[in-house]
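The data below hold one chain only, encoded as structure tokens and taken in the form predicted alone.
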Amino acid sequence: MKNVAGDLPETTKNRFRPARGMAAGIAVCALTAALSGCVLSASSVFAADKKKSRDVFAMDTYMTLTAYGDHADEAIDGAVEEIHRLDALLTTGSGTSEVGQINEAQQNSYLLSEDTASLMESSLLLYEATDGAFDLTVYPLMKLWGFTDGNFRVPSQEEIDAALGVVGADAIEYDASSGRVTFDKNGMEIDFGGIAKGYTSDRLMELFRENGVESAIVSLGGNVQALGKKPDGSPWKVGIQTPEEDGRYLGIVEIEDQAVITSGGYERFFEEDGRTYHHILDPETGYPAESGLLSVTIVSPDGTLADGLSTSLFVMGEEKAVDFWKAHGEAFGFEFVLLTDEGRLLASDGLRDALTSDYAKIEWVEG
């Protein structure tokens, strides 16, 4: 399953939108001011009265939802229900979730629900476009390293080789017309964790719009997505955190109707024999990716896409990530911020008017 730059249609980015007919951490956080009443000007007192916020724990992370408007209460209630519904649907390692049932079906055909069909289509498209850097079948490797249950260990090369034998989304047979999926290899397992939170934030934006909300922001474990502008008419400001826990930001990006999602090896890791092993695995080697990058931030109107690409570009490394953006940035509709292990900060030219940084001089990458 390969795809070259010239084959990607201009409408590719629309395929990442949730399929439902309704009018998807640590690395990125909305600035405190952006989520509190202090962002409002004196002329926005009415909007402040209509503000509703809720904290939720789901998908193994803490989330904050904030909406403004006459129907903010109903919108937030619906958003919480949707988060818990998707969490139950997409949880791995559970025989009661749909993902668990798909994995148990193995080489038997399984009929996907509307949500999982949309996630499957997006995952396979990302797999093709990134030449396998994004792979939803990496779950056996994640289990092997202990990133699924916290029982961390460095597996043997023999164990990794065996797991790699059932990794590779090209062995998934998916019929979009029927919504049925089948694994070509026994022992394969999928995990939508690489795009689940992005898909969820996309769904929340749709729900907010349905309820007449025009201004909202959500932080799903740090995956930030905003609807419209702040109630005072200014853009939302989102801080991209540094790998160090020093309270500083790599940069501040101003957004409207966009998601800001970061992946970094410092989010989840363990140490053994003086060496650090992070959770972003290279599907080709089976080991934590050694790409020369410390973090990748994606800015896009599409949360699902941003979630998947933040991991993909991290695995690729600087050179391939930049080339990917030059080939696909316009079609997919995304911008990037890269932090290298040398401390260099690179950003795509489309963020020139939106991104500022006191952390390092920004090296602008032009298409």
Given for the second form:
Amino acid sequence: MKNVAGDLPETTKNRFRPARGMAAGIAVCALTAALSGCVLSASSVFAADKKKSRDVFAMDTYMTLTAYGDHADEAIDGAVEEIHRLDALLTTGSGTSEVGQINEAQQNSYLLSEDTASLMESSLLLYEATDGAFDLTVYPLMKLWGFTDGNFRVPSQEEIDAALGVVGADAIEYDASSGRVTFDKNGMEIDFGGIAKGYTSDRLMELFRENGVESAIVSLGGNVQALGKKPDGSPWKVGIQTPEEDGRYLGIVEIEDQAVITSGGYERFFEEDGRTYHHILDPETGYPAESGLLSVTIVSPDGTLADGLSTSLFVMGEEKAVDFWKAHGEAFGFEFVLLTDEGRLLASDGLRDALTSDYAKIEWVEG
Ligand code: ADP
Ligand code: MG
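Take the protein just shown as the form predicted alone and give its structure as the form predicted in complex with adenosine-5'-diphosphate (ADP).
Following is the full complex, with the preceding chain placed first.
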């Protein structure tokens, strides 16, 4: 909890960085940085542009929403409502949420709503494409490790083996035409935590557009997505936070109509007997993924995909992640930035014009 307001979200990863020389912007930044999205607004420069910002706590994290233009006010109101609606739908802790009901329905089929159907489709697609690195059925393992209620502990191998018995999205029967889902195995449970924030920011971009907003940026616990360009016509600059969360950046990426989403083992973790255990699990072993990566950032126009892939590539590790990008980067439309535990910084070729780093020399990976 080291930043300004002393109450920083643990999932804060990406921050906006001031454009050079914008002293007024920097002051704004210092005040709002604690809420993880410091929009350096050009608003001080282009006073004619109406700007509306709002901080929200939802989905267990701090969020900052900013929209520009004449419709910014209504758009932000709508966005806040939408966040709370999705939060209530997707929260795992409650039997009344839709996800809670799906998990209670177990082997009885459950009819998904539009949002959960879309999340289910994305999750199953990711499961297939990533060879199971992304698996929405890891929830029983998340519970076992205490990540769901904060009662952290290292489970016994027997417990892990038992939980692994009900992990594996191939045991989900989902009929896309009817929207019905059924679990094949008793005791299975799902959780959209690996893509929920990306899905939410996608929805917010849609909502902004529908409201006539052309320029907006949101940070949902450090997961950033932007609509259009900054009001002054320049690209948004998003700083990718270091695992040390020391205020430095791994790099600065310039974006337009894109999401920048980071997964790292430093966000949510506990320590026991001198070892660190984090919240991104390897569905194969049932243990926190130890793939040699400290963080994975995905840049893509598709927030849901970016969120799912940041989790997935973190599980895969450098070699598989790079291969995955080579095989699917173009079709899926995404670029990556990886930080290895040796301090190497790798980035995919498509970011050459968008990414700079003072942190380390970038190793460019070509397709
Ligand atoms: P964060 O939500 O902290 O930004 P991620 O997007 O990487 O980070 O999502 C981590 C969340 O995804 C976990 O809290 C858990 O709910 C879920 N999860 C953990 N491991 C996996 C996995 N291998 N596949 C899919 N979801 C996972
Ligand atoms: Mg994710």
